[in-house]
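The form predicted alone is given below as one chain in C-alpha cells.
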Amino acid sequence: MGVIVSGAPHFRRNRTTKGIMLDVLIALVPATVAGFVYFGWRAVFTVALSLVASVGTEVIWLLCRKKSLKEIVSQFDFTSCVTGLLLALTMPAFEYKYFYIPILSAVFAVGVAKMFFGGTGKNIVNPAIAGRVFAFISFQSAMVSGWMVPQFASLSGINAVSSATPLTAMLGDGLGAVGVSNLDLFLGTGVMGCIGETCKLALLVGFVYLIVRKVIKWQWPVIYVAVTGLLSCALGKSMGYFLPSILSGGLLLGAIFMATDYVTTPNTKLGNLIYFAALGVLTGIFRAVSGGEVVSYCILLMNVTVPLIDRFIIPRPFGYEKKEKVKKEAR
C-alpha cells in the first residue's frame, strides 16, 4: 500500500475564499443600505464608482498579465468587490464633482496594496485600509469638509454638530460638545460621517451575520473595542466617555471588517490577543492625541508588525513533545 505525501495543509474545509467574500459582501449590506438611506444618491455614486474601479483594476492588471476572460472570470474570488465596497465606505459621500477620489483610491487599493503584492493572500496590508490612508492623504481637503448630514434628524431634537463629527467635537471639546445623545450615535441620526459607519445598529447585524456563519471570531472585535472605550475612559477621567468613544467615528467598521481580515492578523491565538488589545491601545491613544479619528491608521501600522508578532510567537506543532530533562550526573 503506498503512502500518500502531500504539502500543507492537511486539514480541509469546505469553505472557499469565495464563499467567505460572499459571506462578507452579504454581512456588508445593511451598513451599506443605511449609507444609501441616510445620504442619498452621493452615497450611491460613491459606492458604485469604487466598486467599478476596484473590479476593473483587478481585471486590467490580469489581462496585462496575459490572462484570458475565462480564466479571469473563472478565478474571480469577489475580494476586489470587499475592497471597493469597504473603501466606499470608509468615506464621505462625494459631491459629483469629486468623482475622481473614489475611483483612483480604489486602483491604489486594488493596483498597488494587493495585486502589486501577488493578489489574493499576498498582501502585507488591508487594502481598503490602505485606499482610504491614500484618500485622506491625497486628498484631505476634500475628506475633511465632504460629510453629510443623514436625511433623518436628531432623536434628541439637537441639531447636529456643522462643523466637525462627533468624535472630533468630544475629543477637542469634550463630551458636552457631540451634539447628539447615544442613540443618535448608535442609529446614525443626525450624525455626520462617513458612509458605512454612521449606523452601528446595521454594522452589528453583519458582525452577527459573521459570527453565525464562522467567518469571524466575536473575541477579537470586542477586545479592540472594549481596550479603546476603556483606555478613553482613562484618559478622559471619566466613564461617560466610554459609549461615545465606541458608537463615534470608524470604530466598530474597522474592528468588525478590516482588522479581522485573516491575511493581515497573526496565526496564533495569542498573537491575536496581542494584535487586538495593542489596537485598541493605539487607537485610544493616537484619538486623544490627534483630536481626530486614526482607526484606519492604528490598522495599517499594526497590520506591518504582524509579521513581527507571527516570527517570535509560534504555534506549537501538531505531536509536539515536550523534551524530558535528563539531570546531569554529579561527578
Second form
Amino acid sequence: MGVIVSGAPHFRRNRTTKGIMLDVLIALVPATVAGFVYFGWRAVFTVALSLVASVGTEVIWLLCRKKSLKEIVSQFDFTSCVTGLLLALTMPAFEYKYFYIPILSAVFAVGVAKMFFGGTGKNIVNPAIAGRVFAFISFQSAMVSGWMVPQFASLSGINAVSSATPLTAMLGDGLGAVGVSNLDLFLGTGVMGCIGETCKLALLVGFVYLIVRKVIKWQWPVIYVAVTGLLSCALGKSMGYFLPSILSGGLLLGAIFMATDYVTTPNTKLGNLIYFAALGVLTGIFRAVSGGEVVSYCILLMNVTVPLIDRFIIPRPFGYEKKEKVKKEAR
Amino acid sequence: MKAKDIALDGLFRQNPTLKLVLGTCPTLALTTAAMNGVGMGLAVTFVLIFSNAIISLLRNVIPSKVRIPAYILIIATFVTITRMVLNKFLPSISASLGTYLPLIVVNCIIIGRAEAFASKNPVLSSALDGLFMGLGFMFALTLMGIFREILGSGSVFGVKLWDFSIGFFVQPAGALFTYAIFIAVYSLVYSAFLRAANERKNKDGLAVKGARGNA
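Which structure goes with the form predicted together with its partner chain, now that we have seen the form predicted alone?
Starting with the chain above, the whole complex follows.
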C-alpha cells in the first residue's frame, strides 16, 4: 500500500537546500567577476584555492565517516561551494607565496566550523565567517597589509591611499582621508579591499537577484546597513559619514550574504529584528573603537547569541488566541 | 591501593587534565610554549606530593568542618616555598609562569586530590598519588604546549624549526580548540583501551567494571 504516515509539515514545495545554494552562488557571480576584473589573476588564484579546499575538506570528512563516493555526490548540496566562495571574497587577492592562507582557512571553515558540529544546517556560526576570522587572527600581516591596488584607477582622478583601505583611513583620520569619491566607493574603482567587497554595484545586483528569487527578505540587510550608517553619523557628528561608512569595507557583503545565512539567524520576525539591529549597533560602535573593519567579528558574535534569542522569542502557534485576563472575583 | 594502580590512575585513567578536566585555567593560559608546561607541571607536582603527604598525616587530626581552610593553609605553605625557590634560582621560568604560580594555591587538582585521596589514604600512597597526578598534569600540559608551539610559533622548547606559523594556536581561541582536540583524542584512546581490556577479561568470563558506556 502506498500510504505514507508522517509528521507535521505536509505542505511541500520544490525548494531544496541545493536549489537555494545554487541561487546564492549565482547571486555571488557578479561580485566574483568584478573581483577578477579589478584584481586579476591573483583573485582567481585565491578563489580557486579556497573553493577546492572547501569542497575537498567536506568530501574527505565524509569519506572518513565511511560514506560511499556515490552517496556523497548524490547528497552534495553546494553549501561548501558557497562557503569557499564567500570566504575567498572576504580575503585580499593574495600574492602567490601566501597560497596556504586560503587553503588553511577553508579547511578550518568547513572542517571545524561546519563538519565538527554535524554538517550542513547544524553549524553554530557561519563557516565562511569563522574561516575569515581564523585567517585574520592567524596571518594578520598578510590579511591587513597585503592589499593590492586595483587595476582600474579611480574615476575622480584622486590617487587612492596606498597603505590603508578607505574605511581604515576614514576611521583613523576623519572624512577627508577617504581619498576617493562616493561613486568610486560604489563602483570599486581605485578602492583597495577584499576581492568581493569593493564593487558595491555587483553586490547590489546579487542582492536584487536573491530578493526576486525570494531567498532572503530585503528588510533585514537594509536594517543592518541603515543602523550602522546612522550610528556612524551620530558618532562622527556629521551626516556626511552615512554614504562612505556603508559603501566602504565589507558591510554590504556581510549584510547581504553572510548575516542572512538561514542556519545562523533567529526563527521569528521579532528575533530577526533584534538580531539585525544589534548587528548594526555593534558594527557601528566597534568600527569607531577599533579603527578597522569588524563586520566579520560582529556577525560571529551575534551568531552565537541566536540560540539565546530563539529561546526567549517563541513563535506563536497557528490559531493561538491570547487569553483574556481573568477577573480577580472569578477566582 | 596498589602503587601500580595509583600510577596508572594519575598518568592515564584519571588524568587530571584530560579525564578529570581540573586545573583548566593554567592549562589554557600556559600551554603557549612547551617549556611553560614543564615548569608549571613540575611546580604543581612538587606542591602536590608534599601537600598530599602532610594532609594524609593530619587526616585524623583536622576536624572535618574546617578541613578546607586547613588544606589551603598547608597548600599555601608549599606554594610559597616553590615561589621563593623559583624566584631565586630560576627567575626566567618564574617570570613566564607569572600569576599562575601563586594561583597554584587554589588549583582544583591539589584541593581535589586532598579531598578525594589524601584525606582517606595512608601517607605513602598519598605521596605517590601526588607524584603521579602531578606527572600526569605535566605530561598533558607539555604535549599541548608542544602542539601549540609548533603550530603557533614554529618552534619546539624555544628552538626555531621554520618561519611558518599559524597565529590562531597561540591565542586563547586556539587554547580552547587544542584542549578540545586533546580531550577527544584521549577519549578515543581510552575507550579503545577499555574495549580491549573488556574483551580480554570476557575470555575469562569476567567483565571489567565501568567498561560499557564509559567514554
